[in-house]
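Only one chain comes next, encoded as structure tokens, the form predicted alone.
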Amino acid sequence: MNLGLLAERVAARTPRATAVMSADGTAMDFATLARRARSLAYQFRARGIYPGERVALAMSNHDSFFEILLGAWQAGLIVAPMNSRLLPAEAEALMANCGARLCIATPELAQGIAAVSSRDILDVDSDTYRRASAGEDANPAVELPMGAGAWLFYTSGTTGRAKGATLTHHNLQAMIDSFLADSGCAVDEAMLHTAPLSHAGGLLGLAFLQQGLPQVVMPTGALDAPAVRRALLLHRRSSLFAVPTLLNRLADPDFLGEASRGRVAKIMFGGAPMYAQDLKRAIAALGAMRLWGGYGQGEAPCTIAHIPSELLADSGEHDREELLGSVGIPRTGVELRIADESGQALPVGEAGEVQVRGRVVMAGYWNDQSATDKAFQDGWLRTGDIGRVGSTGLLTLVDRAKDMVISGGSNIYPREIEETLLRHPAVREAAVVGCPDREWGEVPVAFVVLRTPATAAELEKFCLASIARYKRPREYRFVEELPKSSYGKILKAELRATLDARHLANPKEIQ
């Protein structure tokens, strides 16, 4: 199997169908995409880069992303897309980790990386790249063995050294197949890329590519309302991947406007926790049938559980509140269990680690057997998420194992506190982390972004009406915004860093 032939297969049946379009409307058809991918594959070999070697992508969103991906795969290479917000030295560290032979970069990143790296760097706006992608020479696509690597998905590295999850061609095909089976009409229209192509947006785009549908690529960071509205007008209807931060913006009636909202086919949300209160607002503003919730991680790309649109519209046998607070039901082709520390499956309703297995699960971490061994338990991928499965099969995430606060021997799950705070009408966003404490070991501290004025005393009273006293935050820090990654995930490590060096005063007041 070689996914580099995706565009070739579409071009054989609909060569003039639009494959990739920029936000200004400039378009490329599938015949052109297939030809450019073949030309790049030929040039990779001419540069002396051979099957199994790695090509790093230091790219903000750019029209060339998919032709590079397909060309590298046709040549039997493994791509390593990197977060465009990394510092040049951080990007070089990832390239050193995978031994990248070449770095393909967008112009705003190329110069910085060149200053810290001796690797061969190819700027996508250079004459060299234009010649490499516009040629007519081609080699047959490399025949790849079972288990051949395709994509190195690097973890964020916010809590330690980044690791590259090795996703094979078979993993990615399983991801595509599962998405087509589970997402409903999401893959009947164009895909509008508002999220970084190096992450879930680019991965999900492969399903649209396989179906012969257009990819509309917006520049990284162009998420203001006018830009999104203009991009939506390029096609009759478009689907898009959105992290919760963007979904909250899209749910604002003033952000899209009625005409643009009518062009939205499906919003596939995920990439970070989606709180029940925010989901309720999104359903009210956009309609349940426009929403589809996905839960996955780099090691099982985009494919662990989902909330189908139909369940968001009608919960059926599921409790409505439980459904909206969950990540839904297991994906097609995925087995899921909740296990204790010894790897024993836990019964319905008990919290433990979420573990999964299936064709979509990574082959392992690149060049890191120790981390790979720790990531699996009896053939099951250990996600590091703590969750429970209810009586109707819904998976609810309690928290990340590393985010759990252990206070006085009791487990406190920050997500439960965050969900409670978000029900307060004055609270826009909330994040809870553990703070070291001399007496209790750790205590929860809440960082809160307000939409209207409120005091710590008011939030304390509100929490005590909903959760046990020992779970309540011991301190409230009101901030203008929460630190987030380019994918919209709240960077709790940065919040902890403001607390780790201190202890709360008056520990004996904590009860």
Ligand code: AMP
Second form
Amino acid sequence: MNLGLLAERVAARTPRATAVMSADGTAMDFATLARRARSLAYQFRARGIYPGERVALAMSNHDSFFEILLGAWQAGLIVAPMNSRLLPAEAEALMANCGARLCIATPELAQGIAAVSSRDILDVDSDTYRRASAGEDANPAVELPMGAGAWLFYTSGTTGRAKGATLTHHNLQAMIDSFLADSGCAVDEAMLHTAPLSHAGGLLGLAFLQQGLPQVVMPTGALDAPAVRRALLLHRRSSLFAVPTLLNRLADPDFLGEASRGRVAKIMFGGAPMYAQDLKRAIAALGAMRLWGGYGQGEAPCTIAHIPSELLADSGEHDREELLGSVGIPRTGVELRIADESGQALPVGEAGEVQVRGRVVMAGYWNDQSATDKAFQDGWLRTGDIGRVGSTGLLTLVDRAKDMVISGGSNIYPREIEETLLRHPAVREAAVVGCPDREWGEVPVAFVVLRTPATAAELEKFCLASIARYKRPREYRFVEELPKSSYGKILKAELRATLDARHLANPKEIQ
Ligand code: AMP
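Requested next: the structure of the form predicted in complex with adenosine monophosphate (AMP) (the form predicted alone having been shown above).
Complete assembly follows, chain above in first position.
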């Protein structure tokens, strides 16, 4: 099986249907997309790049993303899309990790990478690329063995060793199948790419591609209201992937306006915790049937659990508060369990590690057997997320294992404190991290972005009304904004790094 043939298949059916559209409205049809992919595949081979070799992508959002994927796959190559916000040296480290033969880059990144890398670099806006993608030559698509790699998904952690989750063609097909079964998307709408194509947005775009539907590609970072409105008006109906930060913005009544809101088919939200309070606001502003919540990770791409729109619209099957704070039910084709440290499945209601099994789960980490061995337990993928499954089958994530705070021997889940703080009307955003402490081991510290003025004493009182005393933040830091990755995740490591050793030196000060 070779996913590089996705556009060929559509072109055989509806060659003139729009495949890719730029934010300015320029459109490319499926016949053209298929021809350009064939031409690129031919050129990769002509450059002496052989099946199984890697092509890294250092690209901000660009119309050529999908033709490059398809061309590379037809030639049997594995793509490694990288976060466009990485520094050149960080990108080079990932390329060294996977031994990339070629780096395809958007112009603003190409130069910086060339300064630190001796690799072959192809600028997507160069004449060389234009020629490579516009030829008529073609080789038959490479016949790939089961388990052939397609996409190296580099985990988005900002510290530690880079690990590339190896997603095979079969993993990605399983992701597409599950998406089509569960999401209610990719019916007759375009996919509007507001998020980086190198991450979940690009992965989910494959389902729309398979269905013969258009991708509307917005430039990275162009997320101001007028740009999003204009892009929505390009097509009759569009679905988009949004991290919680963007969903919160879209839910602001002034952001979209009537006309463009009417064009939104579905907002697929996920990638980071969506707090119950924010979700309620989004449902009120956009309507439950326009929302679909997804939970996944690079290692099980976008596909672990979901909250279908019907549940958000309140089917009465589940406790409402539990539902809104959960990530929903397991996805089609995914087995899910909660396990303790020794790999024993835990009963309903108990918190442990979320583990999954299924065709969507990665083959392993690229060239890293020891990380791969650690990622699996008895054939189950260890997600590193801590969660529990309630009596009606809803999965609630309590935290990332590494974000849990252990204070005086008790586990404190920052997520619970954050949910509490967000219920306070003055709080816009909150992130809680553990601070080393001589007496308690760790204590929770809250970083808070305020909507309206509030004091630490008020927030303390508010927390104590709904959570146990030992869980209360021992300190509040009021900040203008929280550091976030380009994928919308709060960078807790950066927050931790701002905490000084004061607590270690003088524990009494914070009691
Ligand atoms: P990545 O592999 O970079 O996509 O990160 C995956 C991690 O993001 C997961 O293991 C979760 O910790 C978190 N995550 C993804 N989707 C959700 C979601 N819907 N709710 C809460 N956390 C999420």
